[in-house]
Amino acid sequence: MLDSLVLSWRLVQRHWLVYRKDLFANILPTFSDPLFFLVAFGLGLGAYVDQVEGMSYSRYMAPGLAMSAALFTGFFETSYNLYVRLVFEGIYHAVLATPLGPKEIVTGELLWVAIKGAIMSFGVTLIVLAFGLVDARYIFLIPIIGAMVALSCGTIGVFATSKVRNINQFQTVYSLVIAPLFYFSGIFYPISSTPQWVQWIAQLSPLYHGVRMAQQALWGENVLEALLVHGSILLVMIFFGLFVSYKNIIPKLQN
């Protein structure tokens, strides 16, 4: 088990060596997109919305936007990026010539996703903290929550990679799965204000549970309750996603 994790970590190191070559270009969209949403909606729509749950609209959006960085990091890394490495670059064929097997490759990919999700969500949080929009007391929880969101959403990307026939089909996954997660997980408005059927569907969203934990942590309210309830649900989703991901992607890596 330990030897397998060490081998998986080698893949993480390989990805970092490649990623850091264009570090600024790689991290810029992850940080800039949430900030543009914050500025555009906070200054624009926020001028018409007095308060949401007793706070400014910008303060309400800030935790969710931090988690959106983990969502997009998790999905795009395990969909487009994984597919390119698998099909076009043939990276995994070369990796399989080393002591790493398919299981270590998948584990390495998901470790890389979790680490990136933790860093990206924490980076966005530090920026909104500088604007005074969040409470810093429980900020140490954000990397953990971000890693969980990235991992759960990353398993969606892995599953999609195992099923698509060409890279263009990821657009369908994004449009029908990832975009709805982004817009209907409580980032821009309380889910409690939506119809009951929307609230039930939101319970199936890993991002929703991550957003709820981040909100409570960065607002300093009911933190333990949020971690126990939403954290437990998100862990179940992660384990289910890992099971499905390993089962479907490993045969494709072996081909």
The other form holds:
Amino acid sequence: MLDSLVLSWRLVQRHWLVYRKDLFANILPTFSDPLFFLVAFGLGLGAYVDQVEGMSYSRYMAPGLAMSAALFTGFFETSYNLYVRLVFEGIYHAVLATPLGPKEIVTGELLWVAIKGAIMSFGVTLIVLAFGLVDARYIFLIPIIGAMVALSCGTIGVFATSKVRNINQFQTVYSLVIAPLFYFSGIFYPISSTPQWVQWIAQLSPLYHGVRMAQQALWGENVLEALLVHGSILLVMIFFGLFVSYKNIIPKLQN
Amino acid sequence: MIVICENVTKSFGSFKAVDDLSFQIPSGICFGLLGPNGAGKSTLIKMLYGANIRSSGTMTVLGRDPNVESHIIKKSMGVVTQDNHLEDALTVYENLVVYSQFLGVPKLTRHEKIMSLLTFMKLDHKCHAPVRTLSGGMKRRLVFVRALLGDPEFIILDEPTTGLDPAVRHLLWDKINELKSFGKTILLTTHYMDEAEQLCDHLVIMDQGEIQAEDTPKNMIERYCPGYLAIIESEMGNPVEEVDIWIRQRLSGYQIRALSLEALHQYLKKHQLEPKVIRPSQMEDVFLEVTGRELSQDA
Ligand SMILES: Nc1ncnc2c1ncn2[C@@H]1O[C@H](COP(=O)(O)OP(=O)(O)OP(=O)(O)O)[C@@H](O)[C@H]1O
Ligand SMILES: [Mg+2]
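Having seen the form predicted alone, I'd like the form predicted in complex with the partner chain now, please.
Now the complete complex, all chains and molecules, led by this one.
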């Protein structure tokens, strides 16, 4: 078990070595996307919206946008990027000839995604903190919540990778799953003000639970309650996602 | 025995890529696995280290079952994969650092290890070059270094010299012989019959997932096409086989084989044939004889 984790960790180190070769291009969209949203909606729409949940619109959106960085990192890394490694570069054909097996490879991929999710969401949070949009007291929770969001969305990506027949099909997954998660997880408006059926659907979104935790943490209210309620639901989702994604991707690696 | 396979089968859906294969590889030899494209060689090789899971049969590699303990087997095994699958974005040295980590090469000895293997493969001058700038022959040598990082006692070479120029091929042959002299066990697949004849102590020819012939290169030639060949490129009215004279149609013309040079000359003279070449039988002839594939439809 420990040996296996050490091997997975070495794959994380490999990813970092490759990733840092093109660091700027790799990292830019993760930070620029949420910031453009913040500026465009916060300044544009914010001029018409007085207050959301008793705060400015920019302040309302900030925690959710930080979590969106984890969503996109989690999904893109385990869909397009993993597919390229798996099919186009085929590096896992060579990796499988070393002591790493399919399990270590998948665990390494997901560890990488969790770490990236933690760093990216924390990075965005630091920027919005600099603009005075969030409360710093519970900021240390953000990397953990970000890692959980990235992991849960990472399992969606891994599952998609195990099912797609070519790389273009990820676009379908993006349009039908990832984009709706982004729009219907309470980043841009409180889910509590939507019709009942939307609220029920939002409950199924891992991002929603991550956003709710991040919001309470960065607004500094009812933090413990949010962690207990949404944290436990998100954990269950992660375990379910891990189970389904391992089960489906391992036969792809080892056939 | 380094490898023991008994009745090993691998199916992809209803298609059997490897069909009821049994063979053994004793320690310290170079074992050659030959067969036409799609014969199932790479599939068999992947099963040896658990990258493919066999459908049935039993298999022991270095005393363990690769379906269960491939992570242990792979510590003592090095694989030159058919395709390079190198890290194109990284340098030669970085590629080897990554794989040293996968293999658990201690950090203290890592640099020394990498440099000595790069020197062994005559690649040390490219140490810090990005992989994408290397020639095909250099990339192949890098894959050899990658396979040797863990000091494997069992080395698998899946078409190590395909697409390489004669100078690189000869360098690799030298290195393979050197590895053999260190007592390593080698499993080699190749489409070059001269390579198989030169390097291998024992050969298996497989086709359509099954073993068709198995012996030493010398015995194979003795058994399947002993003697001498004449290649005739012109039309040959109605070729007739005689006692101890065998005729095969080739893509262009015919090939006539007799047990002795004398008998061959006699036959040629009698039928007034002008051969293009006369030569002793080789592994290539055995291969074509055994797989019967010269005019194959799926080649
Ligand atoms: N993952 C797979 N799914 C379906 N069929 C496969 C798979 N891998 C291999 N095959 C099929 O199994 C057969 C054997 O393939 P394999 O790669 O083992 O042949 P080979 O002897 O190595 O050929 P070559 O000399 O061209 O490398 C081929 O018909 C191939 O198409
Ligand atoms: Mg092959």
